[in-house]
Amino acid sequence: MRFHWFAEATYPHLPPDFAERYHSAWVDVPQALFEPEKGGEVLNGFLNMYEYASEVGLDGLLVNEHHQTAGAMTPSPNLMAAALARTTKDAAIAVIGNSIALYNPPIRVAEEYAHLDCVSGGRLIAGFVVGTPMDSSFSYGIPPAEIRDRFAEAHQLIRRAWEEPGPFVFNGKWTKLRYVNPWPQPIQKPHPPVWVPGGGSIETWSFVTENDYCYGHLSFSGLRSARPVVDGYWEYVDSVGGNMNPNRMAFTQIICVSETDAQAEAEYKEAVEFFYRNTNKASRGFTNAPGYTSKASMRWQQEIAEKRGQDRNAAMQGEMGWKDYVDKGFVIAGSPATVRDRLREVVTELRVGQLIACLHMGNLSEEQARKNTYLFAKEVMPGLKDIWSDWDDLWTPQGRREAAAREQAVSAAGH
């Protein structure tokens, strides 16, 4: 298995009554709530935590793109990735992803990803994401019905820019370029490993299966609520003869590790509830838009709604407390032994080879996140690395695989 460190770069200085006064932490959250000096401290703190995760041995550092939100202050994840490419040496740099339908022209993504791959020594994971309605339609004004077509065209251009000798002409519907000849080119050939996050769209399932990409279910909803979507994905892959390798599935899980189960509650309860109640809160008016989801995907989502139950909606609206979040699997918390056992259940039942461990959440302090990261790396990860060891992993970048081989050789020599 592979283990990746991830956190939404949340703004922790919201007023105590934020959830009561404001309907959403996305799109129209008042700018007056943001203090730039404090924001700078927060963003530097996240870079510190990513660097520490690399030091203690996590396989990858995952950053993402969102816009106009107190929940994820990363409008350009490539900026975060560029800093980490210079200050870390072994971990994969996973950009999950660039919202390629929003770039004009999208050749910029091919150029910047190639730059990151060169600077990092071939450690880039290139993420292509359709994006949330909050980001794509409400913040950036792209008509919802255009997003899939724009995404498909941008993907075609980026792949050709990496694999086809330039200069060549590109005449798409949305982008027309007389000269496509990007410098630099990525180290990894024919292209860096590609991950595509998704929330349960059938079109995304088809896209990742046809291209043999890694599918990332970034749900924040745990085993029980995510199972209908993940099971549906694997059933689809099997039905079309796709690659069933578990390393093609990435999954996010909020994890809180301490010395005991009771101590985990004392140390993380406030941060978990802050995350779901405040910075993860999006108005239902922003979470979908007419034309954003196809009829086929809407029908399928309606079919599984009963299987998912009401827990997910309640959780995402911040209507639960610590005990429910833990008991219902949205959060895995406790001693290292408790966390290991529950994670093993999640990754084996969902067929997950790439675990995206969310070890910071909400308004958790940097010091507590470092403790969480250390305990996870030293006392949880070693007991899970054997899972899926008989499957090849082609979705981890070349530079990380080479670093892991060196680490294994050093460890073997020490014994």
The other form holds:
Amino acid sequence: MRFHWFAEATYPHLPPDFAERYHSAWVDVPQALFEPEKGGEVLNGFLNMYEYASEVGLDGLLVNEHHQTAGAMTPSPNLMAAALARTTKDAAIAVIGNSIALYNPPIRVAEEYAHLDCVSGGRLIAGFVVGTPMDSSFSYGIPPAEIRDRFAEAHQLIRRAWEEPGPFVFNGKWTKLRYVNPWPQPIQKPHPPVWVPGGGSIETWSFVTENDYCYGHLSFSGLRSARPVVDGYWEYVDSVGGNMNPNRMAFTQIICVSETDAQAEAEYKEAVEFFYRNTNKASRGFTNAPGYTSKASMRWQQEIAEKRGQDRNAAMQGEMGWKDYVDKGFVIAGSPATVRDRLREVVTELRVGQLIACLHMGNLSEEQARKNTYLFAKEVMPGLKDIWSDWDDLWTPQGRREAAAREQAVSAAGH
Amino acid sequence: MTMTDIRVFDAGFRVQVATLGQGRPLLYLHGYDGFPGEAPYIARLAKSHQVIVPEHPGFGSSTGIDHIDGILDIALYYRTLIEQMGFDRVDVMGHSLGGMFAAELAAICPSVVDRLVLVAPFGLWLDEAPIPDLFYLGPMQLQRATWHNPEGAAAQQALSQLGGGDKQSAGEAIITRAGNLSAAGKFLWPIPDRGLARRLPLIKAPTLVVTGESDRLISAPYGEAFASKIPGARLVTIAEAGHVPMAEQLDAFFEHVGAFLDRS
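Having displayed the form predicted alone, please output the structure of the form predicted in complex with the partner chain.
The next block holds the full complex; its first chain is the one shown before.
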């Protein structure tokens, strides 16, 4: 079992009546709410938290790409990754991912990922993401009907740029290049491990399975509403004879650890509610770009809607309170023992080998996030490491696997 | 109404085509809102014309949108459709998204277009009169932007088609609407401008531009811009009508359009 530290780089200094005054924290949220000096402090705070997570032994530091939102101020996650590649030594740098449909030419992504892999000593996880409708279609203007085609072509180009000796000619529909020959090239051969996040489009399942990539379900909605999607994914993989290795599945979970269950509520209630109520919320018009989800995926999503439960919509609109978020499993909170037991249930039931632990959420303070991270690393992780240990993990980078082996040797020598 | 096979770009398209009435052939290209079937205005056109109403690729059950990469492709596709149906030249009426297609066809393939009617056409962008974002607005908001009288019979008829009856058909209606808007998005997202302004002066066909006075999607400046850029074009504005003037003001619409198409 691997454990990765993740947070949406939230802008926390929103007016208290933000949710009432603004319909969406995405796409058209007024820029006047952003104060650059405070923004700089916030972004540095996130870098501090990632570095701390590496110090206390998390396997990976996971950053992602979003645009025009108070909910995730990381338009280029490669910038975060570049800073962390320098200041950390052991953890994987997991960029989940670059929205490769948006960049022309997409070899820019091949170049920057190779750069990160070199600087980090082979610690990069290279994520490719379709992007949310808010990001790819509303903020960056790509017609939804074109996104998957652009994504597929960009993916092909990037893989060839890493694996095929250049220069070669690439005559694509969206990108035409007479000389493909990028420098630098990644340390990890034939290419860094690739992760692909998905929200429940069946086309993504076949893509990750054909390529033997790690599939990430980044839902923020916990076991119950994720189960129909994740079960559907594993049933699909099984049906086509794909690789059933649990390390091919990553899952995000908001986690709040404290000394006791009651203390967890006191310490995290405000931040959890802030996250769902304010910054995770996008206007319906922006989440439903017509054509972003294929007809086949829409039909499938309609079929599982009942199983996913009505709660999910209320939760995502920020209409629940702490107790419901915890009781219904959107958030896992409590003492280390409580959190451990509930996580064991989630990762075994969903067949998850890569747990993406969201240990900062909403407007949580940096200090509290450190405490959360510390308790998670020292009192939760050790009790879960055994899960799936008999499966190979080819989706963790070489540099991280080597560091983990060194850590184990040191710890064995110490006993 | 039949499914018709069209072969173009080395691919087979299967599209729904309705052919009604007799007389001079007229190709009707529908709007972003989908196939009109035998709407009253189509029936009215069929009194004096052989009306050919194809569903656009990617709309409803019609296929082929994956082979259409841009506006040039759509113009060449309609040229092929006209030829494969056995016509040399046709009158063309295009509404909304179909107006954009009709104008492109007339500019790129002038020899196949006899007379041209553009009703509330997309295809231009004027910074001083921004068009609302079709793809952001929900179905109800879009209804309000579309109709002069959202409570009127024509609007209510359109609304009933959005709903679906039981849960399953309601779900399918949502999927169909998403598919239609997705196909439209290839030409209209994020801004409905694919360079048509430069091509409008190449149109040779006698042209009538028709707009609805209360259209909040294609507002008055757009009608004026189309009419001024197409050589010799005439502009007619229909009172008490929105984006679908032929549905809201059938008689007033045909008073102008009928005379233009009859060459009287």
